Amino acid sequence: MDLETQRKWDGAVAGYDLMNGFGPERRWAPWKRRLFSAMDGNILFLAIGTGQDIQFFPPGQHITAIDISPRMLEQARPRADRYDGALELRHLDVHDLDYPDATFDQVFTSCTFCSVPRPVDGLRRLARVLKPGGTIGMFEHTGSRFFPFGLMLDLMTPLTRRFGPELNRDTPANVQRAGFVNLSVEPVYLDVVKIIRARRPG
């Protein structure tokens, strides 16, 4: 267990919901509902936080949904419970995934790799836990291409990642370095905001 991520997430449980909750939820949630309506099988949602995307999973699913931070887990709960389906949330780190190889159909998540300390990795232990041909959606802000986007980033991310997320990560390469295929990416907001499908080969 990342002892320092976790101590960095659960102090950020007290404004999360304020600073990620209402306006941005409601801005996001069109995309976040399609890219979740593809679940299927036996799901591993990574970084289910204070379990604000719960509210866009379809019913009648088995998901088990993780997190680092245990206080984010104790935020989470009540909106776990409400779910119409099998939610089970687990206090876990992407880098130390217990599971079985090839226990999970699917993965998704929600703006979590900007800040998984060692992105690569995590999404390799993603890709473990996966089954052959299994798949992997993601909603996730990036790194841009584009000035002044890019260099905007690339000066905020030192501080933004001394309590949060970086904010200059490419990702969809990374999803490539951890040896997926098929990577398909779709633009939500300028070239920042992005849905990413990938799958394990096999």
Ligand SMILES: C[S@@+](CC[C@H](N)C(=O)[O-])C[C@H]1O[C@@H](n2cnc3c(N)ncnc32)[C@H](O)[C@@H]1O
Contents of the next structure:
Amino acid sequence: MDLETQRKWDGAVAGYDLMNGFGPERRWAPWKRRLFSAMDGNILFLAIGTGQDIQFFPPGQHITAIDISPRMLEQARPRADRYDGALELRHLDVHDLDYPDATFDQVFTSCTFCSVPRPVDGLRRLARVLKPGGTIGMFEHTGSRFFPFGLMLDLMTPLTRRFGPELNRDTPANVQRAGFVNLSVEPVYLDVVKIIRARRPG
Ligand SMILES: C[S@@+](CC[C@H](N)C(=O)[O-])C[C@H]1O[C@@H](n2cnc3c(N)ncnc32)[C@H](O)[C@@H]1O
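For comparison with the form predicted alone, kindly provide the form predicted together with the ligand.
Every chain and every other molecule in the complex is listed next, the one we just looked at coming first.
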């Protein structure tokens, strides 16, 4: 368990829902609902945070949702309890996934690979527990190719990484580096917020 990362995200709980809840969640709701509407089979969700994404999960699914921060999970618990389906919360670092190979049909992430400290390694761990041909669906903010957004995100990242995410990552490239195939990238907002889909080979 990466205790430094755990402490960072435990520390981000206060005010998290206030900052991310109302505005962003309302803005992104249709996109997230559409991404998660593809949920089917045995699903791994990384990382659940305070559970704001649960409202967008289709009912009746079988989902294991993990997070490195026990304090985030504490906040997520009441939302998980209200979910109309099977939703298990686990305190787990993506780098320490203890599931057998090829356990899950699908993996979903939401604003996560700006935060996982070693993203390519984290993505490889996810690929291991996905069945061959299994899919990953991601809602992620990333760096941007467009001026001035890319530059602004580069300048902000040294500050934001101290208490939260890195804003300038090239997550689509990281997904490919981790060995996923059939990459598709759907722009949600400028070149900054994206839906990324890919598949484990096989
Ligand atoms: C920006 S928050 C996003 C939370 C939630 N998905 C949302 O959209 O509100 C990033 C989350 O990633 C989790 N996280 C960071 N590194 C992790 C790791 N190595 N393993 C599991 N979870 C991790 C943090 O604890 C935090 O809850």
